[in-house]
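In the form predicted on its own, a lone chain appears below as structure tokens.
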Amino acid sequence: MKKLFSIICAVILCLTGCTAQTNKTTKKNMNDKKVLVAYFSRADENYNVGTITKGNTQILAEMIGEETKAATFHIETVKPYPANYMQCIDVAKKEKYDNARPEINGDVKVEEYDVIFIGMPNWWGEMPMAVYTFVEKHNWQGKTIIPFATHEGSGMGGMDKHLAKACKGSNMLDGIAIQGSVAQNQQAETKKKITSWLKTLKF
């Protein structure tokens, strides 16, 4: 009997080892990835938090940027949107209705990271135009996408869909969506859902 006792606790100790182990290695090899984090997020007047110099996605970006130590890409259009929330309003529509690629500043080596985090505003259920001008030009076979995204009421809104299907090869980890005033006023709260987001990731 106790010999069998003491086979018994050995074969636990050894599942707990093991378990333990591989929540390790799982956290580490994420942790030993390249990580990008690239954003579209607009300032000026905004629904809902009046003008603001920081956008709400930017503030998202920011926070996962600085928890998983990645580097950072701010999506911008080379023409800027109006400063007037309703005169931007009207540009942005006529973009997603005419599905057009408005040109972009700059750019940034895709290809060269492991795990790439997407964030932008919620623009009618749909990503801002400008989003589809940057993952178009590159690569996305073999990479992780996370997506994150700020709303006044509609959440991701299927922006999730869209992105997972533009970025065509790709494997998509659960994103997260933050209303766009709560980001801006209540930072602290915020980075608390972040960090507890990116956890579940495994970072």
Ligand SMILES: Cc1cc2nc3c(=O)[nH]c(=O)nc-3n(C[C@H](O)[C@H](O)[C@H](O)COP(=O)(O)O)c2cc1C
Contents of the next structure:
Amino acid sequence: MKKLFSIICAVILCLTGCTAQTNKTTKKNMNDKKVLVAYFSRADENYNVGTITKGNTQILAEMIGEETKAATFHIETVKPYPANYMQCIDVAKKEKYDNARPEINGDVKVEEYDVIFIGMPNWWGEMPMAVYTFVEKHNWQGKTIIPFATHEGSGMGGMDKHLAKACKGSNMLDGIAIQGSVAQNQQAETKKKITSWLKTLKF
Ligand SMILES: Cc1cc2nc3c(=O)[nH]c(=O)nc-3n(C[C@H](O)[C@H](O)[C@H](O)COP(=O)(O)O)c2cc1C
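For comparison with the form predicted on its own, please write out the form predicted in complex with this ligand.
Now the full complex is given, and it begins with the chain already shown.
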């Protein structure tokens, strides 16, 4: 009876959840894996930090890339977002409302990597639409993905769930969300947080 129950549960799980598996931890050592850090990040005027030359998420991406000796890929739109914060808000809002897929510059062969960190800022609890443009170009079957994000109060805000759904067939590990103004202005402290998080992931 117990066995029958387990089989029924397994079938239901497969039928309802055949997107990404979310395995929270891993026992495998990651140092022999081929690792990529792909991220979206916007510099210029932003909330709580004034006008910056390097985006908050990019700061995390570079720290992760350095510590894991990974290749990095910056997801950039062909049409840049306005430098003015309020104008950027207007453009991003319209893209979200339209469920747009803004064109991005270049690409990277995700399929050649084992582990892919994917970074983004929190835009109203949703990934910037350009991240969808990027992930929808690739086959995520069997890949390990690890989200990281910056925000100004909302944390990861469900973006990891959206990412897992968009990366069908992948296995997602525990991500990290750091306040953007902290990443920008307290980099030594931020680096410590990144290092200890990477340790939990066996890097
Ligand atoms: C269009 C837009 C929407 C945002 N929405 C939120 C939000 O809902 N919650 C939040 O905590 N921060 C929000 N922020 C702040 C960003 O998540 C934060 O500044 C982030 O660190 C920016 O990262 P970046 O410099 O890598 O682009 C928003 C910023 C922008 C530009």
